[in-house]
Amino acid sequence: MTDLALQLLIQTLHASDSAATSNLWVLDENLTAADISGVTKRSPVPLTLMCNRFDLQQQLAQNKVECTFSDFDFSKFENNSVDQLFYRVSKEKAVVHHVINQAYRILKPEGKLIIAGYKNEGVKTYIDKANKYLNGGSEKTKGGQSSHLAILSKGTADSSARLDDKDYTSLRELSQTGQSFVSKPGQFGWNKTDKGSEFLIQHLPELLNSLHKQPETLLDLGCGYGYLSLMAASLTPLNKITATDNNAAALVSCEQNLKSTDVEYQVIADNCAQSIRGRFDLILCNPPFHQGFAVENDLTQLFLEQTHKHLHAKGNALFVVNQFIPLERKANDLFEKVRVLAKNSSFTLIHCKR
C-alpha cells in the first residue's frame, strides 16, 4: 500500500530551496530503505538522515546511504543550526513529541519543521501543537486517504507550549513481578511487562526442571528492556547473557538493567542476530510481528531460522506467540523437535530443540 503521507513529504523536500544547505531527515519505524534510497539520490538539498531502526540503518548502508543509528539523539546538532527538518510521524506519542521539541532547538530562525502523517495517527493534533510551540506560521495539506502535511516555521517558542515528551531521553524505574526494571520511551511496551513474556517466564521452569544440564549460555533475541534475560538468570545459574535488538532505545534499558546482574553480559545492537557468532545453550524470543503499522510474517521466520542457525546441538529455544502467528508451523521446516509447552486464550508457548 503506497503511503500517502510519505509522498507528501518527498514531494516537499524535491521541491525544495537549493540554498537550505543543512537538512535533516528523521525517518520513523515505518519507512524501508527502497522508501529511502532513491529519494536521497535525487534530493536538490543535502540531506542527513536519522534512525532509530538498526536494521534500517545496515539496509542503507548497502545502498551506499549514510544514516546516524540512536535513539533519536539529537545531541550533536548545535543550536539554531538546521535549515529544514523532515518527520514523517512516528507511532509512539512520546517520540513524536519528542521529535517536534528537539526541531525548535536545532532548527536556524524561520527553518522550517516539515511534518506529514494520516488523521488516524493524530497528525493533525501534532501540527497544531508543533504550529503553537514553534510560533512562525505555518503551511498545510492534504492528501488523499486522509494524509496531512504542514510547513510549519521557527518563530519565537512559546515555552508554555513544549509538547510532554515523557522525559524522552531518561530512564525510568519500572516495578514489575517483584523485581525491578528501567525502561524509557521509544521502544515497544516500555512502560509495561509484555503479557506474552510473563506467559514465557511463568513457564520457564517447567522447561528447566526437564533437562539434564541447566543452560549456561543465554542468546535473547528481540531483547526489549531485558525482561526475558534477567528473569531467566533468576531461575538458572547462566555464565553468559547475550542481548540483541534492533532498537536502540531498547539497547538503553536493557544494557542498564543487565548491570543489575552477576552474570557476564553483552547487548548487540542487529537485526535477529543476524552478525552475532557462536551457539547458545538457551534461546528466548517474543517475537515482533509489527513492523512499524504493517504485521510481517516474514520477521517469524527470519527469527526461526536465525534460533536454528544459533542453537547448540542440545539446545533449547522457546517462542511466545500470539494465537494467530502460525510459528509452529514454520518452525516444523527447520527443527527436529517441535512442541506446544504452553497455550492459553491469548499466546502460544513453543518448545524447539534441532
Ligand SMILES: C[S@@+](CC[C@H](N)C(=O)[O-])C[C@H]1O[C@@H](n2cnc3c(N)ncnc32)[C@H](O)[C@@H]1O
Given for the second form:
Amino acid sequence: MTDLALQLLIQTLHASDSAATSNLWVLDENLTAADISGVTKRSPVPLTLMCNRFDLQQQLAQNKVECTFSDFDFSKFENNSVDQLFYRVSKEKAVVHHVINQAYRILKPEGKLIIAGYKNEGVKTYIDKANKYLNGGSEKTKGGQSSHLAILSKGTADSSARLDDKDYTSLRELSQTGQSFVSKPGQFGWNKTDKGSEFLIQHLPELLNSLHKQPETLLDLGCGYGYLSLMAASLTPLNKITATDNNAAALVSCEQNLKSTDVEYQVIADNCAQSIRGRFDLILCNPPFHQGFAVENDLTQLFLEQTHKHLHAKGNALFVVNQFIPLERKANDLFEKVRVLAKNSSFTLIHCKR
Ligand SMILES: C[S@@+](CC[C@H](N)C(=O)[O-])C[C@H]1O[C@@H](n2cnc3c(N)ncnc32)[C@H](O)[C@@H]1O
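Okay, that is the form predicted on its own; can I get the form predicted together with the ligand now?
So here's everything in the complex, that chain up top.
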C-alpha cells in the first residue's frame, strides 16, 4: 500500500528551494529501500540520509544511495547547520521526540522541520508539540487517509516545550528476574522481558540436559539488548557468544550487556546474520514477525535459512514464535529434524537440527 504520508514528504522535497544546500532525511522503520531510492535520486537538493536499521542501509548501498547507520546519532551535525530536515514519524514516541529535539539544535535559524505521518500514529500531536518547541510558525497540509504534514520553522525555542525523549541516548538499568540488564529506547520491547524469550529460557535447560556435549558457541540471532545471550550464558558455560541484530539501539545495549559477562563475545550489525561467517553449536532466536507495520513472512523464511546455514552439523537451534506463526511447517522444508519442545497458550518453542 502506498504510504501517503511519505508521498506528502516527497512532494515537499520536490518543491524545495535550491538555496537549501544542507538537507537531512531521517529514515524510520516503516520505509523500505524501494520507497527511498527513487526519492533521493530525483531530489532537487543535496540530501543526506540517516537510519537506524542496518538492512535498510545495506539495501540503499546496493542501490548506490549513501545513508549513515546509527542510533539516530546527530552528534556529527553542528548546531545551526541544516536547512531542512525531513522526517516520517517513527512508531516509538521517544524516538520521535528525540528527532524533534535534535532537529531544533541542528537546524539553521528559520530552517525547516518537515514532518509527516498518519493521524493514528499520533502525528497531529507530534506536529503541535514540535511547533510549540520550534516556535517559528507552521504550514500544515492534509493528505489522503488522514495523513498529515507540517513545515515547521525554527524560531527561538520555547525551552520549556522541549519534548520528553526519555533521555533517548542513555542506557539504563532494567531489573529482570535474577539478572540485571541495561537497555534504551529505540528498539523492540526495550524496557521489558519478551514473554516468548522468557518461555525459551525456561525450557532451555531441557534441551541442554538432553545433549551429550554442551554447546561452546552461541549465535543470538536478532539479539535485541541481549536477553537470550546473557540468560543462556548463565545456564551453560559458553566459550563464545556472537550476537547480531539490524537495529542500532539494540546493538548498543547488547554490547554493554555482554561486556558484563566473562565470555568472549562479538556484537555484529547485520541483516539476519547474512554476512556472518562460521557455524555455531547453539542458535537461539525469537524472530520478529513485524517489519515496520507490515507482517513480514519472508523475514521468517530468511531467519530459518540463515539458521540452517549457520548451524553446526550436530548443532541445535531453538526458535520461539507466537502460536499463529507457521514456523514449524517452514522449518520442515529445511531441517532434518524439527520438533516442538514446548508449547503454551501463547508460544511454541521449536527445536531444529540439520
Ligand atoms: C522479538 S525481538 C527479540 C529480541 C531479543 N532476542 C529478546 O529476546 O529480547 C526480534 C529482534 O529481531 C531484530 N530484527 C528484526 N529484523 C532483523 C533483521 N533483518 N536482521 C537481524 N535482526 C532483526 C529486531 O531488531 C529485534 O531485536
